[in-house]
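The form predicted on its own is given below as one chain in C-alpha cells.
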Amino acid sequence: MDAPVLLTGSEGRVGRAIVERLADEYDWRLLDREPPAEDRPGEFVVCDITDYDDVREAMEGIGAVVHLAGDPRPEAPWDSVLRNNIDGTHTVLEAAVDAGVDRFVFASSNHAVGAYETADRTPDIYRPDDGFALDGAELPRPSNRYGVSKAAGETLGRFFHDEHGLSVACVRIGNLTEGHPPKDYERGQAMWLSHRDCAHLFDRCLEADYGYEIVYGISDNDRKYYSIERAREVLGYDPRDNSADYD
C-alpha cells in the first residue's frame, strides 16, 4: 500500500505490537488521545476519536485505517463503551468514508463471542480433542458490555461496507501477549496470539483483497476453539507460533 495508514489507539498493546514489527512497511500516521512517551515512526496526531472534525482532518490523504482506539476494559461501564467504542467507531468510519478511504480494519474482540463459553462446554472447549469451534459466521454472543460494543462495531462495519463500498475486516483478537501464556491457563493457551502473528495478521488485512470479513486473531495453537481457516483463505494469514511449543 502506497498511501499512508492511519492507526488509531496506537499506544495500546495491539497498536504497539503492530507498529513495532511493521514500522518500515507502511507510512504510518498514528493517532491517540495522549502524546507518546517516546519516539514513534511516522506522523503522530493527538485526537479524541469522538471529535469528527479532528478525525476527519487526520484522515486526509489516508489510504487505509486500522481502528484500535476505544475503552479496552472488559468491565468498562456503559457510558464509556457507548462514547468511546460505539460512537467513536461510528465517527472514525464516517470520517473514513468522507475522506475517500477504501479499507478499514477493525479490532474486534473475543469478548464479542465470549458467552459461547458456557458452563457445559468449559473447560473441554479449550482442549485439542474438543470439536467445538467458532468460525466467524456465528452470531455475536457478548460476555460483557465491552463485547457488546465490539459486536456493534462489527455491525457498523457491515453497514458502511454495504452502504458505501468500504472494504472492512473485523479481527476478533484473542489473548495477545508478548510471552506465551502459562501451561495451566487453558483458555489463554487456546486463544493465544503472539505479537509476531498479530503484526502479520494486520499486515494481511492491509494487503489482501476482500469485501467484508470477520476473522479470528489467534496463533496456530494446538488448542483452539476459534477457527483461523477464514483468515488463511481470504487474507493469506500464515501464523508461525503455537502455544503448545512453549513450556
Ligand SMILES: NC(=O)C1=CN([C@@H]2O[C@H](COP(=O)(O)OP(=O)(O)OC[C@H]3O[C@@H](n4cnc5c(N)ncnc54)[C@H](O)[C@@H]3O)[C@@H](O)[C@H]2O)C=CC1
Contents of the next structure:
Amino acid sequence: MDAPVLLTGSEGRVGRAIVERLADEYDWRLLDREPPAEDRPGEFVVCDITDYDDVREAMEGIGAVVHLAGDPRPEAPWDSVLRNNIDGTHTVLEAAVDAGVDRFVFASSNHAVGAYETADRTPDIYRPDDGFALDGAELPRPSNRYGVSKAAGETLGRFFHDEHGLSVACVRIGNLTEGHPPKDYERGQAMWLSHRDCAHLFDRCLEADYGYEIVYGISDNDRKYYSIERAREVLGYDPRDNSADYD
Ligand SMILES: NC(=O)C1=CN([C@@H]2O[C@H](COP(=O)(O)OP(=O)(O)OC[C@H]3O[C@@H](n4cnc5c(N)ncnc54)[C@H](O)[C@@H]3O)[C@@H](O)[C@H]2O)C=CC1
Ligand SMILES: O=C1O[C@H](COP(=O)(O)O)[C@@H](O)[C@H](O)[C@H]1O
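Taking the form predicted on its own as the starting point, write out the structure of the form predicted together with the ligand.
Expanding to the full complex; the earlier chain stays at the top.
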C-alpha cells in the first residue's frame, strides 16, 4: 500500500496495538476525537467521525481506511452505538467513497454473533475439541445493542462494496489482550487475539486482494470456535499465538 492509510480510533487499544507494530510499514494518517497522549507516527487529525466535512478532509489522498473508532462497550446504550458505531461508520464509508478510497477495513466484533453461544452450547464450545464452529458465512446473531451496531457496520460495508466497488474486510475481533490471554475467563481464552497477531491480521487486510470479506480476528487458539481458515486462505493470515500456550 503506497498511498497513506487513515486509521480511525487510533488512541484506543486496537489502534495502538496496530500502529505500534506497523509504524514504519505505512504512511499513517491517524484520527481520533481525543488528541494523542504521546508521539505518533505520521499525521494526526482530531475530529469526530460523525462530522462528514472533517472526515472528508481527512480522507484527502488516502488509499485505505482502517476504521476502529466507536463505542466498544458491550453494554453501551442505544443512543451511543447509534451515533458512534452506526452513523459514524456510515459517515466514514461515505467520505471514503467520495474521496476515491480503494479499501476499507472495519473493526467488527464477536458480539455481532454472540447469541450463537447458547446455554446448551456453553461452556463446552470454549474448550478444545468441541465440534461447534462459526466461519464468518453465518448470519449475524448479536448478543446486545453493541453487537447490533457491529452487524450494521458489516452490512453497511456490504452495501458500499456492492454500490461503489470498495474492497471491504470486516474483522470480527475476539478479545484483544496484551501479553497473555485473559486469565480465568474461558470465553476470552477461546477468542484471544494477541497484539502481535492483531497487527499481522490488519497488515494482511491492507495488503491482500479481496472484494467483501468477514473474518474472525483471533489467534490460533486450541479453544477457538471461530474458524480462521477464510482469513488464512484469502488474506494470508498466519497467526503465531495460541492461548493454550499460557495454560
Ligand atoms: N478491544 C477489543 O478486544 C475489541 C474491540 N473491538 C472493536 O475495535 C474497535 C476499537 O476498540 P478498542 O480500541 O478496544 O476501543 P477503545 O475505546 O480503546 O478505542 C476507541 C477509540 O475510538 C475513539 N472514538 C470513539 N468514538 C469516536 C468518535 N465518534 N469519533 C472519533 N473517535 C472516536 C475513542 O476516542 C478511542 O480512542 C472498536 O470499534 C471496537 O468495537 C471489537 C472486538 C474486540
Ligand atoms: O467487542 C468487544 O469484545 C471484547 C470481548 O467481549 P467480552 O464480552 O468477552 O469482554 C470486549 O473485551 C471488548 O471491550 C469489546 O469491544
